[in-house]
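Below, in structure tokens: the form predicted on its own, a single chain.
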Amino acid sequence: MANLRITLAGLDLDNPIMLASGILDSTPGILQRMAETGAGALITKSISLKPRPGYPGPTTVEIAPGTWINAMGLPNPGLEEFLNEFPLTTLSVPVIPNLVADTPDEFAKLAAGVAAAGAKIAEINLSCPHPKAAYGGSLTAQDPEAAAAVVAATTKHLPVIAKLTPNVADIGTVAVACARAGAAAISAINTLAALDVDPELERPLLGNGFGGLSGVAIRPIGLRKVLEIVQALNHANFDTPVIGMGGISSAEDVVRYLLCGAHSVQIGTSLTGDPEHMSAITRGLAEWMDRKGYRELADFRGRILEWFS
């Protein structure tokens, strides 16, 4: 019988399938509901030091079946209110806070705050793909040195997962920089920088103008980026685990990421209309492993890599 259990940066998880940040994590009640679906771990919405109101609507639009464009603006109540409101230690599965800030020092303060509240690991959002439309700079995850500086600052307080953007020429170089700085894991990919337009209203679909693309259409991109990260880490002699995400809607999609070398996965967009679908995906993974004769996830993890050697 298939064994889905994994250990991630010291956390023992019942299975490798995690809730991604930003979809079904906006209230404590939703997190509780997701804990009951059999998720291996839950990533919270992004938390900043100070409250963020978010962008004006529309903030999410389904532009094709299963494919969405969004620009939420990372709305959240700020660290203090978040810690008063959200459970980090009382649910039946591990809760991993997602942190967002503008400087390494701010990231460090967030890391210290959630660590003091009981968090065992945090995910650092280095790659929000839709800052305000007038923004002309680069994202932290587009600069290996900047990404490494954030990792180094936050790992002083607790282990961190570095969440990377696909909107970069060489994602492997950024991943290696984060691993060298002490990242406990790498997660990828965040949404793709995107824009869509309403031809009747003659304006952008989203209130912010620019947004991030997620859903089934981006899965092949996510797979390639995860493969590139795994290859780069292997070449640099790092065994840092990779958490794959992007377009996962079935057990077969989970298998695809694990075959590319991912240690675990995160699922977001496909759960929007049916949170209980998480349970079906987990069962499907076990059934696939049983049918294939695999006992452990490590038995097939990374098997695609031999095709690119």
Second form
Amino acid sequence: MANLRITLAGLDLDNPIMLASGILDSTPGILQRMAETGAGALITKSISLKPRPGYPGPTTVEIAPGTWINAMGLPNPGLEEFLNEFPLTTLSVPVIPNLVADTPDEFAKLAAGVAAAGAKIAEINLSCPHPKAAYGGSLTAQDPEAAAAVVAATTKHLPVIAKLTPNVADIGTVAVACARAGAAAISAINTLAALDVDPELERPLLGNGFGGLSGVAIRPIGLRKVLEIVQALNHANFDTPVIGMGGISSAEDVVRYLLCGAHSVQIGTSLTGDPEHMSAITRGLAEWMDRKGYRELADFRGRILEWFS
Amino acid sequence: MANLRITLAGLDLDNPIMLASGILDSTPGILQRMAETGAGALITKSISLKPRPGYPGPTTVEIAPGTWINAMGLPNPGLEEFLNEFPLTTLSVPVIPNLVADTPDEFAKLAAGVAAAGAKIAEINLSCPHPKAAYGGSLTAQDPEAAAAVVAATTKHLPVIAKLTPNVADIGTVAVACARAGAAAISAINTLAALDVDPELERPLLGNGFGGLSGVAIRPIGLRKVLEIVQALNHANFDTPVIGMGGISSAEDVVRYLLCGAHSVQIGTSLTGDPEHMSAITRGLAEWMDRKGYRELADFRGRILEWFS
Amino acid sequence: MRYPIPSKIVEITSATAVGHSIWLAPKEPWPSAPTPGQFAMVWLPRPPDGYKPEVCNTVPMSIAGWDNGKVRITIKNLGPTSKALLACQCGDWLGLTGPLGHGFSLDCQHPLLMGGGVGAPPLLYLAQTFAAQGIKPITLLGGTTENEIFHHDEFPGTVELATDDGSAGHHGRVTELLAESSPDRLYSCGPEPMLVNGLQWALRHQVAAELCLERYMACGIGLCGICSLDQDLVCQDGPVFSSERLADSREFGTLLREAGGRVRQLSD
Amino acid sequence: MRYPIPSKIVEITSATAVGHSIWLAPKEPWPSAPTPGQFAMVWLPRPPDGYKPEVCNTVPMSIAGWDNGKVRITIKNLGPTSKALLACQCGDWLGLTGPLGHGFSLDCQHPLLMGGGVGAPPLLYLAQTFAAQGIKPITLLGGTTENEIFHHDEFPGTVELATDDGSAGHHGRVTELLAESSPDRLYSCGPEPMLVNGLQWALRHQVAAELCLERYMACGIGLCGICSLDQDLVCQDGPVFSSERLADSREFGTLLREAGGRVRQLSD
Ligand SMILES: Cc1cc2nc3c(=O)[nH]c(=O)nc-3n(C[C@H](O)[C@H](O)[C@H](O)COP(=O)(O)OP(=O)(O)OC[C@H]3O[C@@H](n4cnc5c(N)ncnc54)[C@H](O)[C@@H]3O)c2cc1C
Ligand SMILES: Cc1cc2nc3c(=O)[nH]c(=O)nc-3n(C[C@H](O)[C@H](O)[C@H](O)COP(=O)(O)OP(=O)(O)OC[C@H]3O[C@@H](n4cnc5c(N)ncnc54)[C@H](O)[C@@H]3O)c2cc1C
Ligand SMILES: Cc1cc2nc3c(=O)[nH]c(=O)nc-3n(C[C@H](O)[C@H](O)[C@H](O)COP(=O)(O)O)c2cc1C
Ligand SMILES: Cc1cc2nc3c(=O)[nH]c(=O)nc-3n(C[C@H](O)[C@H](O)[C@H](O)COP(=O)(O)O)c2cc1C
Ligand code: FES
Ligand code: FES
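Could I see the form predicted together with the partner chain next, after the form predicted on its own?
Complete assembly follows, chain above in first position.
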């Protein structure tokens, strides 16, 4: 039987398939349900210092089968209520808080808060507005230095996964900067900057206007970015694990990411309306490995890299 | 009846819907057929100084319905044979050569060549490898200065459309640099950097390994980039027309781009296997305008911008 | 595809003091009739004249009727978006994502319907669906005062009212009308305290019940998780839940969440 | 979805001096039997032992047979990729995108088939399809020498051979065998000069003809345009064309294109 176990910054996970931030994870109840689907770990919705109500609707629109744009507006109850209510240490699988803020200082406060509450690792959402005024509407993870500053500020409190945006020319440089600043892992990709318009109503489709693209159509972009990150980290002699995501909807998609060198993966959009699909994917990965005669993830992880050397 | 006519760098077009470069345009025969579908103009396959045979297959793979990855490898017969054989001035609609090269000098030679042969305007494919060694695998249009240098070198010979890549953090800056260097128009988007992997074969799906994503799924990315370009040009006081593309498969999609401020559009992937679909889209645009009571494209062009000010 | 289909307001009907009903014609009609209890995310895409852009939003609304592809919803003035929706005119466009969620089951010979407030609209569509099958439902409707009760003159079958001010029917709570009845199944929708009473009555009398719940919904399609009731998603597994399911609930009748997920305790 | 389906080589058969035939089992079977004359893009995803990675490529190959989801193709050693395909073993995986293009029409009582080289494989599948309908085709096959002619012992119905060296059948060109026949329709596939002769014969004798053409194909699915014959796409509108259509062609028999689109004149 295939062995799916992995270690992530010292944490043992039953399998390499985690729930992505922002999908079916915004209340303790739904998190409990997702724990029972056999995910390796659960990432929470992005948590900010202050409560955020989120953007007006429409917040999520399916623009092609399985492909969505969304602008939720990072709704969350704020750090304090989150820590009061959410089961950080009591579920059957590890819960990894995802943190979002505007400055390294705020990120550090969040990291300190979740660490004190027992979190063993946190994911930091670097697809947040860039703190330096000069950068206007740009994102922290579009600037390697700014991203590294947030990693450095948070990693004092607990190991962090730096979650990167694909909306850059060269994601490898950002990943290496985060690794150098001490990131325990890199995760990618967050959604792609997007906009859709209704031609009858002649207005943007989302309440917020702009949004992010996710789901099946972004898989080839996620795979490419993950491969670029893995190559860049290898080149710079970091063995930082890379958590791949973007458009995963089947065990075969998980395999695709692992073949590109991902250490583990996250799944979001494809669980829409079907939380238990998570179980099928995890089972499917074990079946695929059994059929192929692989006993460990390491037996095939990164096999695609040989085509690009 | 709706008036679809537009002017592009002094050229009169019957309608704002052009054939995109690289799709159903690699021989004089198929170009003739596309002229008969009622497109406003036809962009040719990218032409280089020397002939290029293209990459090994698979060159094109449909990864979700209507969404493709491709790596053709810019196959083309080279400038000389192109000029000998292709009908630059004799078709019923304008033919716009698309040029690709590695350096501004080579681009200039191509521009001189097509200008001498009677082309009134050319599109320059800036999603080509960046000429400065320091930039490694990056693309010319990822560097505003390098893009501007190519525009400056070509625009001496004839008006040029600068075609931009979406694989950047800030496409507006690149567009403004091209406008400042004298581009007659900006077109976007070229394909998104992508990779797909076959889990059974455990190898990349394309002969070339890496490829570009096109088709329905990239529409929300194209719309966003076009809006960003339009906003950036407005802000910098340029009235350079923007030609939008990416995932257009219906008249409604054309409307979406025009609502985002595009002056005109190009259509590629959705014509796969159905060249005559071009006619249906053009007809559909006129019908939509008639139903909405719009007489001119200017009556609704850019209406989405008000939501972002 | 879960997409807000542009839908034109073609008729405005049945006004009360606190809202009215509209009929919408979606540009691309839903393929088949929705089940009573299902809902739609209703999008106000442009502010009506005199309203600010901030009123634009999506809100979940029960399906109150269906007529060959036309969808009816009934809107109560509860806040900024619903108020603006009530200011829309015939010919205006809204967006309609739906039908969403799981509705009521229809295998029942002697249905009893109990509703209050915006619980009346889905029960109207349920009653009409029963009537079309030759089944006459008994309906109990409650409200503060007569002209705030939606649809009370439209229900097929027997209708009994209860008002807090005694302006019509029983002077008191609608749940007090339950005492006299012995249905196959109780169908209820309305304020959660009323549902809690209804559930207790049903459990006590061993009557099967189906209750249609409200929770804050951000996506409406089972993506975000914010609408959860315990481990269930109200938008996906509900909004209609059985009495068996709700009897075990930790959160039903006690706790709900506001935008962003902040907890609000339900006081009785 | 036009996607190269991983397909396992399950059988290798009918060798000649210049190639052989393989049966492939696609992981996701094609939904129905392909039409004779249709083709697939055949992908060699890994170099066989001893071959360089550069041999990996896709090439269009006619469908030579179909057996309950298994697909037959016949490969001639024409260059690096086809040679490497011939080095593959049972159990190896290829990719198969298809079926592609438009095949032969089958409404014919007295079909005459004429083939040469890799024109024989699609005609074999056509002949078998006719035979399954109870129609006995006459087939003319040509080649340099007997053991370079594919499938000549597999055709149902009458088969006549022609070889350049006289090793079997008529000593001369296969088109010289046409003289004696008067079919309803001529079906032909093979080297373009042979097709040109076939077309002229058919036009002269007012026999309807359908000719299956080869052009360089980069995508095989009507995306790039490189395979065009005049204004038609051979991969999409063909590879089978009627004699009416070809009678008017400027390019048939005179011009084809290589990778990248460079023109090559066809010398007779
Ligand atoms: C399944 C379901 C069916 C409903 N059916 C109807 C109906 O048929 N007719 C009707 O008038 N109303 C119905 N509602 C209530 C309606 O969705 C809104 O609550 C209402 O329109 C208030 O929005 P507002 O912006 O005007 O007011 P606000 O001032 O924003 O809110 C007033 C109240 O409504 C709640 N609310 C606001 N937005 C939402 C939301 N997105 N999801 C859930 N609750 C929200 C708030 O928490 C608050 O308690 C239904 C709700 C649900 C969940
Ligand atoms: C519709 C169609 C059906 C075919 N059916 C068969 C068949 O059943 N059996 C068979 O053995 N061959 C068939 N061919 C020919 C085959 O596709 C290739 O030409 C052959 O395999 C050569 O590839 P290579 O790389 O080995 O040789 P190369 O040295 O690359 O080429 C040898 C010759 O084949 C041509 N060729 C190479 N690649 C292609 C391509 N992608 N598309 C078209 N021509 C190409 C070259 O132009 C050259 O003339 C068919 C071709 C077409 C267009
Ligand atoms: C509705 C929705 C909400 C999301 N919210 C968050 C979030 O709060 N924080 C975050 O880091 N990523 C968020 N994401 C991004 C996802 O975690 C993930 O990176 C992205 O959707 C790509 O994966 P997928 O295609 O499997 O969904 C969200 C995505 C969606 C679709
Ligand atoms: C098969 C294929 C070949 C292409 N070749 C070129 C090319 O040679 N030059 C170029 O500038 N763009 C090329 N493109 C990009 C398209 O012109 C267009 O920018 C992109 O595909 C997005 O539009 P679409 O989604 O309508 O296809 C190609 C795209 C495809 C799918
Ligand atoms: S409202 Fe988002 S899951 Fe129910
Ligand atoms: S081979 Fe590309 S269109 Fe025919």
